[in-house]
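Take a look at this single chain in structure tokens; it is the form predicted alone.
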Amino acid sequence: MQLFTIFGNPVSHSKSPLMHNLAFQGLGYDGVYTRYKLEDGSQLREKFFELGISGANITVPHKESAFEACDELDIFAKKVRAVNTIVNKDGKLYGYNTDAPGFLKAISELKDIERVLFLGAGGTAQATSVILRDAGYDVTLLNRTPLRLEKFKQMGFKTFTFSEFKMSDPFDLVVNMTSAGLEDDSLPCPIEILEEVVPASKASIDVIYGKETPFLKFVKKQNKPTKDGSDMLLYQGIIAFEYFTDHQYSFDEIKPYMQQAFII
């Protein structure tokens, strides 16, 4: 039996083990998926081999550490320098990014979205900003401090810190790319900024799933459509499962089994 896991901190809330185990069971694949709380991202590669894992997903805050841990990277992961899926092939770690195509598929289901504001500039934002721009979206990033924004500036994105922010034109979509609200009642940015950008937008997404975060509660009070991270999680999980099983199954074959995780 092959062993798979998700590395992260926090990781106890993750729905990935249920999703993947339902797919393993439904498709008759000899695999089991667990979770592992990893506090130090620099130990990821060591833990991967120590635990005898065939493949892993990586969640916050270790996606950039996962990039460093890999021996080989696919073109897109190399471009965005963030990895959320790793496969062990004959003792070499191959890194992929399935967050970005998963998010792109989720956002494509919304209508008339052109200008997008990301709240946060971590590993998830790094990958999704690039794939969205490549698909024709205009992406701006807002972050508390300037340090994480530097790489985005170098890639040609418009960026703001909280203290610098000025909205010239309305954003169609506002996305919380941080973990704010996952385990507390915090917002991803000052409420004064949300009061400016959300009422002028068409919709908002929070990449956190499975709970109504303070951010989503605020958006709903403005009578704007919301989406949590469930679709993104489902789609990135399906793509990761394709890598884990060496593409033995198609997206449409995997999807109905993984979808059950959101009903149970």
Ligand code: NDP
Contents of the next structure:
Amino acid sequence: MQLFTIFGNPVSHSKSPLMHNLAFQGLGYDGVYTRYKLEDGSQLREKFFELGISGANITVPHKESAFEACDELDIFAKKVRAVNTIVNKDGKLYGYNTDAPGFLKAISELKDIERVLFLGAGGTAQATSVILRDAGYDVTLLNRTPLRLEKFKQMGFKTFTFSEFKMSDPFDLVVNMTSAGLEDDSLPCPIEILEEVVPASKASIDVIYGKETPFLKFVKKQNKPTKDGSDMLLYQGIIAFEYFTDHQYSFDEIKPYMQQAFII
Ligand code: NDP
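For comparison with the form predicted alone, provide the form predicted together with this ligand.
Then the entire complex follows, led off by the chain already shown.
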């Protein structure tokens, strides 16, 4: 039997063990998936081998340490310097980023989206903004703290702080990429900005999942379509599972089993 885990801190809330175990059972794959609270990211590689695992997911705050821990990186993980999936192939650790393709898949289900406004400029925004741009979307970032926007400016993205913000053309999609609303009741930006961008948009997404955030409540009041972060979470998991099982199963074969984690 192959063993898999998720490394993170905290990690007790993670849905990944349920998602992956449902897929192992449903597909009859001889694997089991656990969780591991890792305090010190620099120990990731050592723990990986000590536990004798075949693969792992990595969540906050260790995605950069996971990048450092790998022997080989796929092209996209190398570009964004963040790894959330590691596979052990003959004693070598191969690193991938499945968060960003998971998000891309989630937004590709929405129609007629070209111009996207990200509220937030943290680690998740970094990987997802790059994959969206590579796929042809026009991404603008708005963030509370100016310093975080510097690297996005250097990468050629349009950026705004709250006080600088001006909407020249409407955005088709507004995405809450912040953690505002995760453990508090705050909006990701001043309400005046939301009042300008949301009514002019076609849809909104919150990457937070499992709760109706103040941002999603605001968007629903404007009668605009919304999605929370569940699809992104599900899709990154399916893509990771494809790597864990060396592409023995297709996305559509894995999906119905993993999806059950969201209705249990
Ligand atoms: P980071 O810590 O890297 O970045 C946090 C971002 O949120 C920064 O832009 C920060 O702005 C902003 N922010 C935090 N609090 C507030 C606030 N009260 N008002 C305005 N801005 C705020 O986090 P990540 O990028 O790793 O994660 C962002 C979110 O994405 C989290 O909620 C996380 O749960 C979610 N996520 C969801 C996934 C899924 O599968 N659905 C996968 C990965 C992440 P500033 O620079 O000003 O501090």
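All values reported here derive from a predicted model rather than from experimental measurement. Numbering follows the first chain given and starts at 1.
Considering the motion between the two forms, the entry in 233, 159, 63, 180 that lies on the hinge linking the two rigid parts is 233. Relative to the larger rigid part, the smaller one turns by 17 degrees between the two forms, according to C-alpha superpositions.
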